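First comes one chain, alone, set out as structure tokens in the form predicted alone.
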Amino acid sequence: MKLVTILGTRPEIVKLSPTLPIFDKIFEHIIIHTGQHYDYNMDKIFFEQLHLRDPDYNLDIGSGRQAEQTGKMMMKIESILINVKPDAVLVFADPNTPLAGALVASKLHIPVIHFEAGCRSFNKKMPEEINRILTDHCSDLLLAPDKVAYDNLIREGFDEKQIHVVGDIVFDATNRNKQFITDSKILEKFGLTDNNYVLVTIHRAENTANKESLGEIVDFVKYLSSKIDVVFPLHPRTRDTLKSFGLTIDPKIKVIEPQGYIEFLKLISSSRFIVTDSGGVQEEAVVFNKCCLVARNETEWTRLTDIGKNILATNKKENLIKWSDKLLNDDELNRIKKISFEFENDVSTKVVNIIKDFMENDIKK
């Protein structure tokens, strides 16, 4: 059986290393890797540093606006998965690569699996959101996270036979990597010391493409870095807004260049809490137990603001000054450590065999 796995950014290669090994040993499994992070440290590093081997295919696609670089995508996944011919194409959450390896397939009527279906933040302005419909009603195998996820594929009228609830893969991916983290040596080069820095993480379109918005979450890094040591991991995306906008990073944070994934790991297992506005990110953390305040509107992962182990703090600035003043105070932060979070285990298992079967009963049709 022939498995074609789709993938392009940072937390696809992220979320996908405990399952990618298993593909190569049950599927003849070829791994299209489209280039939508073209930054080394955002890409080659993390297949090297989570000992995954090279993809079989490069498109080198970079950046560009979404349907540029979606239609590129497009056009050169076409040409492979006619070469190729695989059984099934997989691809993953909510960036343009999914939603052009998922279109493509679908027309070349290729069953298309996505995994972390039935994800919503109910904002249509938000890109990733339209990608996620979109694969979804592309896809022949949904695997949801969570129960969430199943009602609202549900709500939309899918089949439930096409849905399985598997559990969130980012778990078994940061259990599985944070064993690489304990060698990093990120935190005596940046001058830091255990739980007495903030991490922020901005890259979103919400965030960072209205310079109101953005000058509200710089003012705040500022006010934070007047409190505590913030390190801020600059993705391109907000480094060029941040120029077009005009608008610079106060001397004080340390704004550091985007981190390979064990040493970025390292940066959220010895932060006090995390600023983010990165899907990943907010999962990530609950392995290592660190509250993130979620500097968004919505967020896809509810279950984890639902119980208050993140915080949805808006992307407005009083909010989150509010919350960090929060968070700053030990027995606040201490309150939110005490909730308790039973994760998934061994999620790719599931998913592997889920899969399998699923390509197996297709072939036989």
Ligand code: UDP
Given for the second form:
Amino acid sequence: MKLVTILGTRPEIVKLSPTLPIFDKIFEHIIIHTGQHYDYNMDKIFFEQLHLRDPDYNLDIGSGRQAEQTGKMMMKIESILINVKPDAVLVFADPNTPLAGALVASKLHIPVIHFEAGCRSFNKKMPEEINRILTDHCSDLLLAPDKVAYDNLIREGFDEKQIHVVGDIVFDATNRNKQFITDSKILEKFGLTDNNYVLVTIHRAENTANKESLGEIVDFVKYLSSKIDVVFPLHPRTRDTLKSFGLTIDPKIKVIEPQGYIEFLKLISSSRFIVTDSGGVQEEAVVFNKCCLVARNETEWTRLTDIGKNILATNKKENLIKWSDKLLNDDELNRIKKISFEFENDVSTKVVNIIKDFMENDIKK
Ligand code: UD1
Ligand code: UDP
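And the form predicted in complex with uridine-5'-diphosphate, for comparison with the form predicted alone?
All chains and molecules follow, beginning with the one already shown.
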């Protein structure tokens, strides 16, 4: 059976990593990389560090406005899918890449499998929210990470037979790869010491698209750096928008390039806590029992914020300051560390078995 996987951004590469070698063994497996992310440290480094083979196609789409980027992807994906004639197409999560892949495949009547289905922020101003909803509704098999996502899909009218709650593949990827971080020299490289710095990542459109919201973040990190070391691997979107708004990050903050996956996991594992608007980082942090202040007004990972492992701090500087002051207090941090959370085990095996069964039994019917 022929499976085409479509990916394009760094978190999609991480999410494919645990199952890629298995798909290569059991299917005729073809990978299309849209080239949505293309800098070495946003793309190729993940293939190298995770020991993944090269994609079969690279579409070199690059950056662009929402419709421009998605439309260009669709045109190229369509030509390939018409030639390759896969039995199914697999896409991940919520960037423009999975939307393009799912739209094209479903119009060609090729069954679509959506990994990380059902996540919702209920904020339709986010491009990712539109992408998730549309990708789910183009999909035939929906692999949901948790019960919250399952309930969202049921509410939107999906048949329960289409949905499988498989757990969170990011936990699997992190658990498999955390053994490699011990050799990392990233702390020494940036003069950081264990448990004595805060790791910050910001890249979402809602935090970077206008000067006011990005200014709130800039002011907050300046405040934070007056209390503790702050290291800020800068996503290229944030780098570009800071420049275009004429905003500068306080020189006390260690602003660094986007890091490789292993270096970044090391930065998570040794941090005191994390401030982020990333989806993946919220999930990875809990594997290392680190608390995230989520610099957003909503999150898809409510099962972590509901129990208090992560904190939905909003992107307003006064709230971020209030919460970070709390986390600078050892008692509060230790209280959060003691909150228990149960990880799903072996998500990859579950996913592979479900996809195999779907390809061998359901598609042919
Ligand atoms: C995209 C996803 C987002 C995901 C994120 C992961 C969409 C709508 N958003 O956001 O859901 O969380 O990837 O990081 O798909 N750029 C570079 N080099 C690169 C890639 C991007 O310089 O290799 C710069 C370009 O100026 C580009 C900007 O970053 O315009 C944004 O890139 P894009 O892929 O459009 O969106 P992300 O913010 O990365
Ligand atoms: N990541 C990385 N280096 C960095 C920042 C993030 O390797 O400098 C990894 C991180 O470990 C996670 C993924 O990139 O696996 C998350 O990507 P991002 O935050 O860009 O996207 P999101 O998860 O929000 O879609």
